[in-house]
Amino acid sequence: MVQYIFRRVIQAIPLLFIISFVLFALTNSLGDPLAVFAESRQRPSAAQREALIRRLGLDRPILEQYAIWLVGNDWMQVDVRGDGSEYAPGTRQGVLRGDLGLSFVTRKPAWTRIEERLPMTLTLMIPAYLITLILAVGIGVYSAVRQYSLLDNVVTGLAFFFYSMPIFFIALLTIYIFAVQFSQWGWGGLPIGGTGDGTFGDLLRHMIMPIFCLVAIQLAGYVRFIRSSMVEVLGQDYVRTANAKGLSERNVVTRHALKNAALPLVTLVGLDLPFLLAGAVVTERIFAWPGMGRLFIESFERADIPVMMAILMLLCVLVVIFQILTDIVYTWFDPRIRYYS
């Protein structure tokens, strides 16, 4: 197992380099990163703009820009004036040495901007995902055991409805019902956006509608996925044998069927977990939630390349880590699975 994990990590290193270069080239082609300075009161002059471009290495080929972003620019000197009369040493340390760069918008380190938003994202995404998993397993298993019952048909219809609805429609519908209509009915409408006054109770009230939207849009797909996996497993010979031995339905479902049906679910969870840190772009935007999704959109709109690259590379690394962890979890669910070098 140790050799297998080591081999997977070694294989992931060149993959991360390739992904980082592709992302770097794409993000640098989105727009002018210096356009943000045009919004400030003290706009830089043409000479100052040229000096800033040279200091950031934006006048260099894309491969050289990528090298600066990756390993820093301590190995080069920057021609500040452009006429060869003044040089300044580079100060960028590079991603490989832990320097993700400075935000073009706030001039704060990119990692600091992530640290500011990440707690709010986790506060919203973790409860939503846990509720989704718990409800999906319960409803999916029951629908598989009681196929074509009234509840199964109702769940199937609701799953298709919510799965086909775009998230912004569900969010706006939620606001209309729980905020607007509840207020008109005198039931005390829920707050539309923000995080409240800082108290725990007010934060919970502000979390209800975003979490409801996230659960509604994810639950439908998970329920259908678990139901189909369970239906397939319940038709296997070993399940029929367990029933023939007189085992209770609960033991057959939980100890024999569910554990084997959970393998595809583990794969799905392993793919989704890294993106919990990315937040929910549309949901956070509609409900004014200061999370990672909103930070990414703000960075995208203002071509804040260091922050965008920091978020994207964080997700890439987490995807690799969680895929390795998923493979390890496989061995717990199915002892027949073994990894060798």
Given for the second form:
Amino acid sequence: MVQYIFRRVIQAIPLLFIISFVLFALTNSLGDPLAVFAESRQRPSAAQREALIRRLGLDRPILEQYAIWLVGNDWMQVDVRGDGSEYAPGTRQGVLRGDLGLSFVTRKPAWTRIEERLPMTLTLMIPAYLITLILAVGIGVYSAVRQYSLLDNVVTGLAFFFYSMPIFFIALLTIYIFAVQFSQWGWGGLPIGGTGDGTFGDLLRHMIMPIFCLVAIQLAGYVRFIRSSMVEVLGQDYVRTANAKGLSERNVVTRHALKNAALPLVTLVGLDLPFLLAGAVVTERIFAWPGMGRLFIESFERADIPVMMAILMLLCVLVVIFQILTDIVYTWFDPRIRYYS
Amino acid sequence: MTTVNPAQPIVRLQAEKGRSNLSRSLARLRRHRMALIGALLLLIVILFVLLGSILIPEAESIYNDPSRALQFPSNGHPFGTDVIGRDLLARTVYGGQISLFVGITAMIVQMFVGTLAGLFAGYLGGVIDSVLMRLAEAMLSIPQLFLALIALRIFSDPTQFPDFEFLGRQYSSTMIVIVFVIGLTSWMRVARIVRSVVLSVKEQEYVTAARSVGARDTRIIFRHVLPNCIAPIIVSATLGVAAAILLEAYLGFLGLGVRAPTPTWGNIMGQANSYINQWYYWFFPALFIMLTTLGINFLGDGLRDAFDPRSLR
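Return the form predicted in complex with its partner chain of this protein as a structure block, the form predicted on its own having already been given.
Following is the full complex, with the preceding chain placed first.
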């Protein structure tokens, strides 16, 4: 097992290097990062601009820039003026030593930008995901056990309905009904955007609508997934055996069926969890929620390469880690699975 | 592809031995109530988009008149007017054409790349397999929206790709770019599905038999292996259209999708985003996106059941 994990990690490393290089090349061809400064009051002169480009290393070939991004440049001298008249030691430590670089826009470390936004994204995504999972297991199991009952049919229909809705439709409808109309009718509508005045109660009030939308959009997929894997498991011989020897239905469903049906769910959750960190771009946009999705869009619009790279690489690394974790959890759920290296 | 020698008649045993798998599947599909509802919804959307463009001239979707901005739906403008006074019914009709076009063509790109990648990865194995599958894995570890945004920005430089005219209407080149961006960022799942089917099919006796009589790899892949992948391909193609339409809508909603002058359901939504109080502005395009994806999902589910009788209990 340890050997297996070790091998998986070793395999993942070259993959991460390749992904990071491709992403680096892509993000670097997005546009001029210095265009941001053109809008600012102190518009840099051509000479300043050139100095800035050189200081950021943007005049270098892409491979060299990538190498500096990886290992930093504090071990070499940077030609400050471009004519060999003045040298200064580099300041960057490189990603491999945990330095993700400075944001082009705020000149703060890219990691600080992420640290500011990540908690906000997680306060939205984790409750939404937990509610989704709990509701999905409940509804999915029920509609698998009582197949083609009224509730099953209603839920399946609704599931399709929400599943097919673009999230902005749900979001705009919710806002229109619960914020706009409710306050017109004098029922005290829910607050529309932002995170409130800093108190916990107000934060909760601001979380209601985005979480409702996120749950509504995700729930359907999970319910259908759990329902179909439960239906499959309920048709197995061991479930018939369990029923035949007189176990209570509750016991059969939870101990025998659900435990086996949960296995594919583990994979799904393991693959989805890292993406919670990416936030929900559209939802965050509509509800003006200062999360990771908006951070990505903001950095994207300003070609803030270090921040974009930080977000993308964080996700890639987490995906790899969660894949390995999923494999480990698998052996725990199903002792028959053994990994050999 | 292989060519068939016309001098050599091909005996189609299957056709004479009664109903093929395909016709049995189609019969199952016709009995599937959800699939029929789905097909009906799609028919409504398609009729709306086609009849609309016959009844309403295209100029109507571009003509703006700020004096009639943000009007509530009326007889003259059944869906109301947008912020610069364009008729929203006309924009929903013509935007719908583009959205459906993008959805379908992006699906074709996605299916083409995904199927080929899956076929070759599964059949040839070895280095090609691991390279293609690692690539798929790498692309799956980044949210598709992020990938699409980056690719879209790189390839939609308006100076490089100017607007073009086709059949007397002007289109933004981003419309074509977006098709490829969506298609090339969503082939991975199809490739995986096709690959897994290929892996099981290539161990079958008839493949060994074909190889033993000296059939070339390309012939085996396209004549013997590919037909077995048709069912999962059709199902994911159907669902792929819905996913592509949704992704286009999200890109448009973020204001980064197809650019003016070409309307799409997505970019109408993107403009309507800040006018929540004017519900008619965003309601109709969103409703049509929903009807389309709902119809496609119903149909796709029906197709899945029809092709895979095991799932019908």
